[in-house]
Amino acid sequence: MIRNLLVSTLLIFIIAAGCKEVSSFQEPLDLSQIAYHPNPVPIKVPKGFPQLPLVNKNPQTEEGIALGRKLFHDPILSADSTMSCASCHFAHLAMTDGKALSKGIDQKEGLRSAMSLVNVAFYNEGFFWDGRVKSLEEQALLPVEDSIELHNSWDQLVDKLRTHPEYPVYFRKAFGIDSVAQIDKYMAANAMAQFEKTLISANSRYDQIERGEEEYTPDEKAGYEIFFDDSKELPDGECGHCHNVPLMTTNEFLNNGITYAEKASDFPDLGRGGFTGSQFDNGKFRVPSLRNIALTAPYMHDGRFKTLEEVVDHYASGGHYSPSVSPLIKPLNLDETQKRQLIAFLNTLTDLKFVQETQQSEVY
């Protein structure tokens, strides 16, 4: 009888423990009791900037941006939890990493440098150096599973997010999900895209001068006139054709003559052509914005130029021949003083307020 009592007691204990385990496992699955009141946060388009591409499918909210910022800075995104998106996009470097070729979690170098994320909300011709995706939401999906970058799988990452002590609540508040089972990669990418669209820079010294708040120094003014061909006395630097106001980029894909190629197939990196399959696009890359350019060295898609002086010397020389090189790439009649003045103007494009505010909002 005592033996039967012990067995019965043990069974009750096991059943109770089992019920408790199931209950604790099911508890975070139901998120419906958590308040869902998203607060819309329209993107403030700076005066003179172009209209934003339609965002109806991913409207900006305070909660979505908060989730995106947290994900962007969280090394949980990588397979070994050592790297995040922010590992290659630092605020003090205008959302670049200061490396010629960025490395992933396995310490393997990629083929290209990390592009700045400044003003990416206004890109309308594709993302990455070759423009292979159409939207920020699509772009945010790729680094996680890139074999050189974060080298993870979305299935594994989503499992971690669903069982994380904090993320289910963030996803509920951002997207109104009722269960952790609804968390998926598209929600995560949408949130990161919402955060990245807030990275707007429009308060550089150049902007302040254009608003009448400051004045150019003589060297900066001369550099401005060379950049935009705004003087009969000074030579045309041919800069403003590809780096036009207000974004300091035309969002085009061009070959700027940094690589000599006898034939279209001779480029070590086909660039845009590797995506489109057209030989006429071989050697073409996205024209980067020059906003905050003084902070984003080294330069070009492969980081081959360490300084702005080297960049200006390249353009002044007329570049190298290749079948797809832009006709705007030709020798410039710039002397050393004029090169220095051009760089003085480029330095006016640094937005320290953007850097400071972005650093303050970083999450680790």
The other form holds:
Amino acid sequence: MIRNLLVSTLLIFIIAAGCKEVSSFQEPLDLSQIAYHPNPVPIKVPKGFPQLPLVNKNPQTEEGIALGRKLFHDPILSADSTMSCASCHFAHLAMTDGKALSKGIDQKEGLRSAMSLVNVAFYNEGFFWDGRVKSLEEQALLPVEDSIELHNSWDQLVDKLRTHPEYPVYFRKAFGIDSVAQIDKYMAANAMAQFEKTLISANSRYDQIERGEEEYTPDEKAGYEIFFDDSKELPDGECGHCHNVPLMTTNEFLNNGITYAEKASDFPDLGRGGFTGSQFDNGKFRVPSLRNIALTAPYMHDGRFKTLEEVVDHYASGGHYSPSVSPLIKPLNLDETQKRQLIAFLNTLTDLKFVQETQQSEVY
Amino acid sequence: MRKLLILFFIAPLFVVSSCDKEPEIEIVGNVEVNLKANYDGEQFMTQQEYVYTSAINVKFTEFNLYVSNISLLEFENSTEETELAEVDFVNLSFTTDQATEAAAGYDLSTKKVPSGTYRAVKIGFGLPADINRTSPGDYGNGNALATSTHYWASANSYVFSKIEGFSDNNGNGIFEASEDEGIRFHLGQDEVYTERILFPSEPIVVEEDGTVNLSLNIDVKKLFEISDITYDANQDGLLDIENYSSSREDTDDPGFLVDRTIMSNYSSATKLNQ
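Pass me the form predicted together with its partner chain as well; I've looked at the form predicted on its own already.
Below, the chain from earlier opens the complete complex, with every other chain and molecule after it.
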């Protein structure tokens, strides 16, 4: 009987000690004395932009955005403290990295080109070139552990955040946690998503013209008409069917004819098909927004085109055959002037005010 | 006098509230509406090759449409309509690896209607002018009218129906991304809105708590029927798809006749089964 009692007491001790080990953090630092007064900052939807879902499980607050902005730019995110999200998503390049294929901390090249994060708050067809991720909150969890991006582990990163001189206060102010032990990867991801949703660009020359504040030059106007098939005299560019207003994308998954493939299995990057498993989706990619397109070279999911001239030459030529190519892709019969005009229109989509404001708010 | 005045004010209140309180105890049943597509009697699927003419095979990649103002009529010329759906977006672009989904078609949401006997179903193909005046930004997230895929800003119109695909004009077995082999119909604008009253072979009897299923089946091939010699060079009653395979935006363009014809063909191409 006594022996039994002894054994069970010992057992309890062992279990208790084990428990202590699991929560690797030594002293759960109390944060409850720090003020928690989150200020809601609803997303301002520009006129004509799609409305946002009424229910937002991750409501924007000033404090959440501030934390997200800090994390987004902080090299603490990567295993060797050299890279952050901002290393591949620069404000002056409209949140891209200027490379054909992105490189992570180990100098390993990824398979795809960094995407612009402009207006991501309004995308709901899935994130990434293949749409494999449902929400920004889910997306923000991924780069940290991706071996060709930040190649870190969330366990390590969360430990660093908990013991950091500044972050615990930021987390408290954003999410009202009482102790540093409550900091977790989901809060970090939610905060980054809140920050990303503030990256709204709707003040390009195109927008000013739409609002009646400016007027197109004749070349830009002709480019607009080619882009939106809006003139009987000029050839139809068909662009607007896929890069439609107001976001300059429909966010559909389509094949714009950049890759020749005799069979559906021949695409080097299956794109959408790699995610859905349907052969008919092989070679399809999410139609990217053309807002700020002049700033985001090189172009396409693999950065194959260095300039907008190359892009327009591609479309004008009618592209390459493959089983999933869209019927909207066809030779366009554009002469050199018309190509130049089309590019003049694309240049009206640059929003320098957005770039400046985003740059000013960058934190390093 | 005061009493009278009070009565004067109170009496109407009673009248109003008694109106409110006297609910017509309605006896209702359910009506389900389903839409699917066929091609000349075969199940319609995108990515499937179909015979267009003896010389030309076609393959579609996208097929969808807005339907609107679907309602039940008690008799042929009845002006009283029992609404089943105001607007819905019907996407029938199921690929050959989604044969089960294609066979099931698209279900509009089930509607409760007063039980009784109805003799006709009204349906709009496309959007009536009052709705077509609006644009996607006017609608909340998830609404059928909120999507930018089916709005054409320079025409101030929704795209009522998209029919995209290819015709193998040269018969080489390859559906090429070329001017003449691509099929690119984006049909829209007020002029092409089409309304039709369909008569079932038997009256539609909605019984108390019962469920009636109305199944509408669209023959995609019939959408291309045309009798105008300009657009039917072979005089086989079908659109000369080699030469006329995309929409016109300008309603004054003679070629807009093709857009008009395809949209109005939805009337004859749609059969109602119970």
